[in-house]
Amino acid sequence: MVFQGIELRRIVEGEASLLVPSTSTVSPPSSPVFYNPRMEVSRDIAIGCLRAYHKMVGRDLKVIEPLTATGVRGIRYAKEVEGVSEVIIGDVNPLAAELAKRNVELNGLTGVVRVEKAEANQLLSTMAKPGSRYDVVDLDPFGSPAPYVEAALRALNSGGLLMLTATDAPPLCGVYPRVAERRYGGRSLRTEYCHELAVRLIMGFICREAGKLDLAIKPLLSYSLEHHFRVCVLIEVGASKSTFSFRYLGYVEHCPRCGHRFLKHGIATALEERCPLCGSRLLIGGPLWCGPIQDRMFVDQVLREVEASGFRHKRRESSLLSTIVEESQAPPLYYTVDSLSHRLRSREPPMTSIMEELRSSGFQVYRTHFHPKGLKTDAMINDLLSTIARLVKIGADDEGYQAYQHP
């Protein structure tokens, strides 16, 4: 089929049967209309995100989608999430409005779901006064989100639910610092946990663009899988609560030389300037989100949701919302056993018997879903590396054992 020169096939993503550009692998800026595959993931976690959301208000749902392409993320909303009333998706590209209200037709949804021709913020701007404001925003840009955060919090009701991805990967994860301070307000650090340094960020600029506005966030699901971060946050109004969220807001500090690091609380702290371990200079990133990002009632239940359905990823998906549960209540800021093993010049031990050697230490240790290597613990840099040596039998005399000893 052949829709104004562009080349189109039929689809089917969860409930819903799409009609796509052929090329879809091409990226925005080389494609008409984009539609990515890949994305299926982060999609079928988002309407688990949406079914626990209902359950957990109580009431129906009006949800807005202000970069949505084809159309499949608020088609979808539509038809697999129980209680959702109303759904506007909007794109200013006048191809992809028109292809979106083409399958909203398909999927029999003309009165549910409104496709608007407009530029994301000036759509969110609609929704802004009293009366006219949603429960649900999703940002879905190709790139960062920045630009279109203020207008999305502007956007929604007290107790609304703001989600979000970012594509924007090398800025966030310490390749292009300078950029990150410009989008986000933020430092980024290229090291081996950046992933999880890069949601903090996020989340840390969720909250200032917030401050403004004399609201709060809560953190209820992140994550990082493939090439992007998802984010999904309560927002609650309110001075008081919007201070009171503030005090999460702070730096990272860590030092090169030795690995040690840690988060330090307070947008205007006094910051370490030497490594309490080796004394070497510290390498400062944020400021960030220093508390929780999960909320292990919330993930759970979108687990349960997830499980429950009959999305054909469902094992992954399940996997990976299994190790945030567990991960929800660790430590902040994970090691990897090869930047570990790394450091020690030796041979990677078994993840799981550096686990359990840690724990019959009495140390709380706990797998990430950030990375395949990584985990979350309360020990510091040298037990875990002392943990290290004992299981691959490194000796004093040992140069990777002298070298930790004296980074």
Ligand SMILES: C[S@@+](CC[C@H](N)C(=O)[O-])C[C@H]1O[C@@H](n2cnc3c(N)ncnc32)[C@H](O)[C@@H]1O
Second form
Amino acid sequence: MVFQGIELRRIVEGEASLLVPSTSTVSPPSSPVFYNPRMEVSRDIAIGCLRAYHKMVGRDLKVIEPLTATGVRGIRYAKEVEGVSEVIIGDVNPLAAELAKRNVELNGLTGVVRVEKAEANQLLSTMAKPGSRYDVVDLDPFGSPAPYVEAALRALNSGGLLMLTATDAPPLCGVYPRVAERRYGGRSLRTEYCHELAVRLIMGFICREAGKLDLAIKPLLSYSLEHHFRVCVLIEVGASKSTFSFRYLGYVEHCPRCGHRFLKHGIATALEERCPLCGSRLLIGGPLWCGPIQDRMFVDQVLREVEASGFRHKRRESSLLSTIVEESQAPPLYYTVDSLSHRLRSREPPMTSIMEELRSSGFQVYRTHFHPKGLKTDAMINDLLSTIARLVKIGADDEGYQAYQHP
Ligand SMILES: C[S@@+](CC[C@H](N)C(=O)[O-])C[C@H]1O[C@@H](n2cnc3c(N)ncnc32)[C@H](O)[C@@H]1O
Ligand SMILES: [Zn+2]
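Structure of the form predicted in complex with this ligand, please, following the form predicted on its own?
Below, the chain from earlier opens the complete complex, with every other chain and molecule after it.
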């Protein structure tokens, strides 16, 4: 089928039937309207979040998705989440808005889902007054969500839900720290735990944007998957709550020599210059969010929603969410077994052996969804290195032995 010069094909995602460009690929310039089938997992989890949120607040929900492309996200929210009474989807690209309208009609949602051909910030700003605000805003842009966060916060009701995607991994993961400073107001670091730092940078940015408006954030769920990051936070109104949430802002300090790392709470705090373990100069990342990045009860409910669903990728989604439930109580800033073994120039012992050994020494230890070989633990780097050295039987004559004996 050809629509406004675009070759279309029919697909089914979740309960929605959609027309999407036949040429649709992940790279924007090659498709006149963007549709990425690999983001179905992210959309399914977002549906789980909305279902969990609806149960939490117990009232009908008005949702806005101002960067919609084919309309798939907003249409699925209207079709698949009980209690979603109204959805506005928008896109600045006229072809996208036209196609989204066709998809709304195709799904019998005229009257529930409204399509706007509009710039996202302009659309959001029309909702930024009492009586016009929405319960949920989902920002799903190309690259960084930063340009839309303030308008999204203004368009939300008290107790509203902000969900967003960031796909600008190179700045957030320390490849372009200056770009992260510009976009998120915080420096990124290129470390083995950069995916967690990316989420913390995004949350730190949302917290500061919220602070300007006397709003506070409460993180509910965050994850990294393939090339993107997703963050889901509750927005609360009140100057004192906002001031309180600023206590969770701070910095990460990282020793590039021995691998020691820690979070330092406080946005205007004195920072350590030297590593307490080896005396080397520390690298500083942030400001970023140092507080909890998951709400165990919320993630647990999202997991239950996904398990009860008919999503075709539900095994993968459940596995991701189960790991997040587990790690929700874990200490921050994970280590990876490959980088620890690399420091020791040793082979990698199995994850399970390291975890058992650490537990038997009295440490907390959890896996993390951020990295397949990641460990969240209250053990320090030296404890981790000596545990691995014991497991692989590194002796005093071995090259890597010095790495943890005399960092
Ligand atoms: C990543 S795509 C959205 C994907 C969609 N949410 C999904 O789940 O498939 C981003 C969309 O934002 C649109 N866009 C880019 N800048 C915009 C702006 N300032 N205002 C509104 N739409 C914009 C693009 O045309 C594109 O369709
Ligand atoms: Zn050090």
